[in-house]
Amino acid sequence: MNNSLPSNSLKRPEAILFDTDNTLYEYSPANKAAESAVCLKIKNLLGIDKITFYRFYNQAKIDVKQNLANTASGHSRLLYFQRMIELLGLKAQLLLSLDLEQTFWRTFLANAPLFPGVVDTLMYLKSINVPIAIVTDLTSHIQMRKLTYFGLEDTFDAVVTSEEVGSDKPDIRNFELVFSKLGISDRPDFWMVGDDPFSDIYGASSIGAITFQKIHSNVKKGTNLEKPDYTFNNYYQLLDIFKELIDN
């Protein structure tokens, strides 16, 4: 845990923003399980082995991201699977693409528990009337589906996805839109909780946020312009930091 700022230097925030993926839950195990489930389905339906699946799936992701760089649709599993099927030479297989997407997200959610302490932290902030919001990349449908699956559908005061803005973080329009939804000034005193040094930490700090980076497996602490003000390993640490900074 890193506390680089004395608590008496901070104002009570007008809002605290949270990223979703790899911030409220660990992304990699869920994504790995989901890809494995799709790989198995492809093997059973088409007889395609694991090596071939991942070769074409990874190429499909590259193709989609090149066409839709830094947009919500650039993360679309439906587009990944559609492109993968095309690369396999099967032409348009729309029902199969839709089926694979459903398999992916159903398995993903089943393997994406919230980090311990997330709910306690959010409930504390609500109890002291600090507005909280989600600012997340990817499409609105799946991000709303995730938050509903987590039981957080009524928790946040506002939710913004990069689909609404047309560009992923760190595009500041993501933050500006959430401020508008919260009905607060364009540049409020706000805090940002995220995992990604570039999109979350740099993106929010570039417009004046106090930043908190969630550190866990395969997450590297940001440096230089991407350096967070605070780091934490688990949400009970973050809750203690919030109580110290806000209650004091």
Contents of the next structure:
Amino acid sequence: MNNSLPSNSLKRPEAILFDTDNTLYEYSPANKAAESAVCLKIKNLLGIDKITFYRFYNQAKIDVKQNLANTASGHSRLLYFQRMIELLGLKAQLLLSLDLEQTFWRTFLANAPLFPGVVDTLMYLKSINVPIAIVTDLTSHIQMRKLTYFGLEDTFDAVVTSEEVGSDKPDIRNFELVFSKLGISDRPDFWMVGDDPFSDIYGASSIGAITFQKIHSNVKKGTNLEKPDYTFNNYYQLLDIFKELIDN
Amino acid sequence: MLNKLSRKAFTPYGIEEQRQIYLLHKQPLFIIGLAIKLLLIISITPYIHTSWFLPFVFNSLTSITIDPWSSFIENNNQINSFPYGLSMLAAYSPLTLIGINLDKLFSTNLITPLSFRLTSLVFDYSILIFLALILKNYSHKILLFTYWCSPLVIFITYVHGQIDVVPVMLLLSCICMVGWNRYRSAGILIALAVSSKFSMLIAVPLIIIFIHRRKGLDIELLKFTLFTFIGLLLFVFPFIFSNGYQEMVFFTKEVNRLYSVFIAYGATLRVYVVPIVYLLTLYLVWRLRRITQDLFLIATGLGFFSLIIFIPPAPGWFVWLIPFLVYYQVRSKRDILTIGLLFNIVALLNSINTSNSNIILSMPFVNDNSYISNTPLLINQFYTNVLFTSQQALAILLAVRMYSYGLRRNSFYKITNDSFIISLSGNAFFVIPSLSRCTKNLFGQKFTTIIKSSTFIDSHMNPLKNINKPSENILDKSTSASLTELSYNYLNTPHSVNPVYSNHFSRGLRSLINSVNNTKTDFLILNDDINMLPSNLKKMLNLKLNLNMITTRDDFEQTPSDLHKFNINCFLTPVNSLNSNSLSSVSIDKYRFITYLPLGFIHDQLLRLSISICALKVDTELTPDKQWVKMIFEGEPSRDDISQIARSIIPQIDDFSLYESGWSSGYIGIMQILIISFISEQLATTSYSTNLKFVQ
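Return the structure block for the form predicted together with the partner chain; the form predicted alone was the one displayed.
To see the whole picture, the full complex is given below, headed by that same chain.
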């Protein structure tokens, strides 16, 4: 735990916003397992080896992201797989694209357990009537599926995905939309919990948030403008920080 | 190949298991246990290491030969130095070899024994990890307290210096592989365990029974036995004609312990107790129709207990037992601080007391002089006997408690003659046979019987076709629907039918009941309308699933009035038209699936997982009487989706030993989930599982 602000200078937040991917659960292992499942399926269905799969898949990701930079659709696995199949010279295999997308997300979810303590933290915030919301990139459908899978479908007071805004974080409109949904002022005293130094920490701190960065494997602490006010390694630490800050 | 896409197929354990193991390392108890072990490794050199094990390993590594046992004896060394096989030598060789070379480099003699002891730590740690993987859901603290910080294991391994952690680790890894359906690896691992210590043979028949009860006489059992045999051929057979191997490994003094407890039959004859007790344990396990992993592990522990209880145990033998005792303690959350801890302490004291000459310790980093403890704690033989009696009494008590817990946990495949009877009825005639067949594939062909009730009645009434027919002329009808009507009329209305017809009908029913009673498989699926069954057979049904077609809009919108007659109510209705006249020609995929589930029965999880995992369109509503939740499904979940939902919904699914390839896609898959969930819940909560009796 690391903090750069004295706890007695903080006011009770009007809302606490959470990122989803890599903040509520660890993204990399789930993504890796899901890609492996798709790779295996492709191998079984089309006889394409692992190296070829990843070469075309990575190229497809680059192509889609170039066309749809900083948008929710830029993360769409369906578009990645559709493009990959096109790059493989198989033209429009729509059913296969849909099938691969389903395999990807099914495996992803099976390998994406919530971090320990997430539910305790959220329940604590609900118990003291602090509004909580999700501000996340990616398309609404899959993000809602994820939250439903986690059993958090009724937990948050508002959910905003970058698909609703048309642009990924740190686009300020993501935050403005969530404030609007929560029915609070345009520049409230709010806290942001996320993993990404740029989109979460910089994005939220640029409009006055107190920021909390989740640190785990492959997550680097933000520096300079992306420096968080607090860092935490697990949610029990965060819960202790919240209790200390809010009770004070 | 596509069935291999399931999570378990390509990663034996998932992210959650990895995280649990990660969290295990973060526990203070893990750090404390590790610190104690490292301290002991650094400060204590067990006597048996320096005088027995190390000379043999040193000799084997410095003068390499194909028969290290004979080579060792030829150098006039002690015959009881290393009563272990090839895999034990291989296990201790890598680190010891590094130690030998480092000792040469730095001109010391400290690193070799240290590296030998570190090998024990590696295998001790591996046992912890395999226990965690086998247990899946467990309390970190209980596991660490009962195994990692067990005073008995610490004393035996790090103070006394026994190296039985190696065969036990290999045995646990074999059990893990069986759980992951990797029978070839399991076979090789058990062969390695036996190769390291022959007493591991105790577990082999139990593993074979376990696989047989889970999979039957099938390819899995063949793979396991074949690879065990290949493993033994590779790791044991090449040495059995070696004199050194025979003298050091086969005919050890430990083998004689097997014959130390006996009942005298007259002046000369003796009945040895241990083989009888072990055979009895095997027989008790053999008589169970199917075995859950819990009971299998507990039975294996009991097999080892039978040795400990009925013969004077060597200290190292407790290490065979402790992991299975820990499994029981972690699962049951019982006997942790009371009997379990007491057993640890008493067995520890008894080991110190009875193995006085074996615990001569040297403390190389303290001073040059060795500290020798060769005095028994208790000089008085009476007190020694009392201590030993206490140990054996606690062992018996633990064995009894483990056995009783194991039987209760085995409720999924209870010790009874009765099959679990599933009735599939309704007017969805083109779906019910598919559902029966798919469910049979899921449970396993050998473990499931399908009986079409109407066949029995029809076969006994066919002769009537050539005699005077009843006035309704219903015997001309051959469909199930007409037979249902026939049976229903016969059983429920005071009618005056032809006595010959009545007689044949009764014979048909008797034949059906006899067939049900004589079924020996775990699951019996009865097709046809439940109304045609006689009342005594209806009472035997454990699960009544009704599957009907809805063809009119009124039926779709109204809650059926007879929901309470069945445990699970399912309906299929065309997506586009509710007035289809050719239902049998319409694919099931073009239907909407409706089920009414009792309030509180999995509907919440099913809704969440159906939406999140397979993006189905699901609509739910509560019936007006608030007794049922109506769920309407639209979509085509794949077989892998269904499998994953089932794994998430049914915590005890591994106890069913289902065939992964038996899951179906689509609505039949959803019905399979409902069936397994219901059975799981019923077996866990009703008295059905408490009526224990042995298989005749």
